[in-house]
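For reference, the chain that follows is the form predicted on its own, supplied as structure tokens.
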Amino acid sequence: MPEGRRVAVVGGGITGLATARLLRHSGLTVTILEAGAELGGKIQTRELAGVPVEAGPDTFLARVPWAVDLCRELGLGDALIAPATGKAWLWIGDRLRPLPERHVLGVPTALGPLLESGVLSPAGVARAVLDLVLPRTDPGPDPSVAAVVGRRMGRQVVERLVDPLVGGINAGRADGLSLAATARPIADGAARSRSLVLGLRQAKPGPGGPVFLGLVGGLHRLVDRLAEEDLGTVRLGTAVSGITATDGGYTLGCTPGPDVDADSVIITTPAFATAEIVGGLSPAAASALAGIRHASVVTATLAYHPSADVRPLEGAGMLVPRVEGRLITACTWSTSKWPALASSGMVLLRASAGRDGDTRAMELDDTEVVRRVHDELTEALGLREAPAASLVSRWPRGFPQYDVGHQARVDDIEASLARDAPGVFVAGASYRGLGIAACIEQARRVAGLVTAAGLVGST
């Protein structure tokens, strides 16, 4: 591909930044267009009680190479840090129960830890054990998470174990999420054996080391370090209203102007925003993009004086099953997970609220969010003082829902763009993975496609 070839990257989150870096390394001319006032997307490190806290994700997946490798390439290898503990709890009824050891995304692979946890009723345990003797069933081409796990192990395993984990990661519901798109290890286990449990036991051991990693000082250091690289032209506060095909390329309508001419375009905005941008180029792609639903989430980080904490917080946090009906869906015990935060002299707890079909938290103002979250944490943890400080972050339509049929939908989007708008690509959390590592992997893939594509329309 000739040097000087122009590529517009729409969106300045981790996908867009990582893509721009790779394109610049290939000698392309790059313009990043970001509608917001800062780079990083959902990666936002703020300050509370004098220490850095994450308003968005606080870790990335470490057992795949993409995020770890990028951090090391940017000189952040020494700043990688693993959580101090991986132990988690489930808030069921009126007490916290340990998340059983030896599970895969909530599907238990050993009976002993499951019995000891008390998470399931005796009837629920008995139903789960039937997986070992039930005949093989055909789940169909793209079943939901709940359809496969529930058929093999029963409703309680879905509601009390799998939904809090898989549903929590996606802010979704196990009865709507595509197994293949959101829980590949479970899908692979189901394909290996008649029994889901036996199939999961047969999986090859993964690489050692921590499952997740963060960065000392906060994940925004990754964004800051990327911004220090030569990413081309970066325009903040610039919204893209649409794209028009020109002779051999595209013109992106920008507010405020000027418009941008490009030979190729990579759009990393959420699917609903991308649908509006490409509507004039590919109605079929726009229709499929608009069909990707999104859930809204609110996070509230609360800082307590140590005198307010009456229970030892032994673990990284707790999950709250949807069937419990509570406002919060999870709570990270931040100062236990990240001991360096204890330098604040406070106990930091970060709660999440909101998921697919539950907009209660989004409808509350910040003061009411803090009050409601504090009341529920008091019930769970026995707190006896109000928080001394708080930080509320809102993520409207922040979590794309990988519904049943999601992978086929994404394939259709990409095929429609290849047909109607060659040289226009999509990447990011709406498509082939939510987490930071998955977004960086998509950045590598789409940068490779652009680099290899040559001139628009060439063969």
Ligand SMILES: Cc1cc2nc3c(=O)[nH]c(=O)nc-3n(C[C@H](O)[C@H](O)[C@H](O)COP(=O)(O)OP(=O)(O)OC[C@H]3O[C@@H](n4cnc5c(N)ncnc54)[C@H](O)[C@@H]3O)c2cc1C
Second form
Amino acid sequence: MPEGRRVAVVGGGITGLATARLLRHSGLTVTILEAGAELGGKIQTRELAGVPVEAGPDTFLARVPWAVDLCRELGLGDALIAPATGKAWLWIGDRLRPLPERHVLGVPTALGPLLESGVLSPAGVARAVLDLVLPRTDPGPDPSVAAVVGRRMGRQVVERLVDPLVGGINAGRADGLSLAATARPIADGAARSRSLVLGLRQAKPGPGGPVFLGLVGGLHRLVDRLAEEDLGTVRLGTAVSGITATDGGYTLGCTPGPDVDADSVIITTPAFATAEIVGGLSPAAASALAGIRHASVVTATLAYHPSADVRPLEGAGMLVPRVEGRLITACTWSTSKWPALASSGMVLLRASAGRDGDTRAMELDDTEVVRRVHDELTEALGLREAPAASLVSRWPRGFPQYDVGHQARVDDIEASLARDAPGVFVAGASYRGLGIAACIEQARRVAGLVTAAGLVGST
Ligand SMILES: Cc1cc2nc3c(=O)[nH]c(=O)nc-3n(C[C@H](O)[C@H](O)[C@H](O)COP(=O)(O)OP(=O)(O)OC[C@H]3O[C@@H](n4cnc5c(N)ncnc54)[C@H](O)[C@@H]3O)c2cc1C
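Rather than the form predicted on its own that you just supplied, could I have the structure of the form predicted together with the ligand?
Expanding to the full complex; the earlier chain stays at the top.
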């Protein structure tokens, strides 16, 4: 690609930053346009009780290379840190029960730990075991998570194990989420064998090592390091409202101006924002983008004096099945998961509330969120005092829902853009994986497409 070809990157979250860095490596002229006052999007490390706490994500997947490699390339290899414990609990009824060992995204693959955990009723266990003898089931094309797991192993496995895990990661519902788009390992297991359990047991062993990694000092260090790289021109506080085609390129309408001219555009904003931006270029892409639903979540980190905490917190946290009807959906026991945070002298607990179909937390003000979260944590953990400090963060439409049909919809979006607006691409959490690692993978893919398109154009 000839030096000087101009690429506009819309959105300065992890996808946009990782994309811009790669485009600069290829010698392109890059402008990042970010509506907010700072870079990083949903990666937000704040301070509470004198220590860094994550308002958004706190780890990334370590069993795929993209995030780990990027951290290493940026000199953050020594700062990678695994959670001190992976043990997790489920809050069911009036008790915390251990998430049974040996499971794939909540689908149990061994009977012993499942029985010991007491998570399922005896009837629920008996139904789960039927998977081993039931004839092959054909769930049809692109089934939901619940359709596959429920048919093989029964409702309880879905409601008490898989929905808290898969639904928790996506703030979604197992009966709406596409299995292929959100739970690939389960989909692969289901394809491998008549029995889901046997299929999952046949999976090749993973690479070992921690499943997730964080960064000492917080994930925003990744954003800070990226911001120190050559990313081209970075315009903060600049919202892109639309794109018009010009002779051989595009003009991006910016508020405040000036507008930006570019030969290629990579849009990394959430799908609902992207729909507005491409509306004038490709009504078909805009309509498909607008069809990607998003769920809203509130996170609340509460800091307690150690005297408030009566039960030892042995584990990284707990998940709360939707069927329990609680406000909180999960709680990370932050100081147990990340012992360095204990230097605050406090016990830090980070709760999440809200998911697809449950907007109760979003409707409460911060004081009420803290009160209600504290009340529920008191019930679960036996706390004795009110929190000494708290941090509430809101994520309106923060979690894209990969509903059944998602992958076909994303294929449609890409095909519509290729037809109506060649050189305009989408990437990021709304499309092909919402985790940080998947966003970085998409950045690599789209940067490669833009670079390759330019090379073809220049020959
Ligand atoms: C509470 C929470 C917890 C999470 N936990 C984890 C976790 O533990 N591990 C994990 O891997 N992932 C986690 N995720 C998911 C992950 O953090 C996000 O999916 C990912 O960071 C999204 O990156 P992105 O660049 O695609 O989008 P974003 O971070 O949303 O960035 C998009 C950017 O576009 C900007 N923008 C929007 N509209 C415009 C416009 N019109 N013009 C210009 N700019 C615009 C926004 O201001 C934003 O900065 C979590 C997410 C949340 C909310």
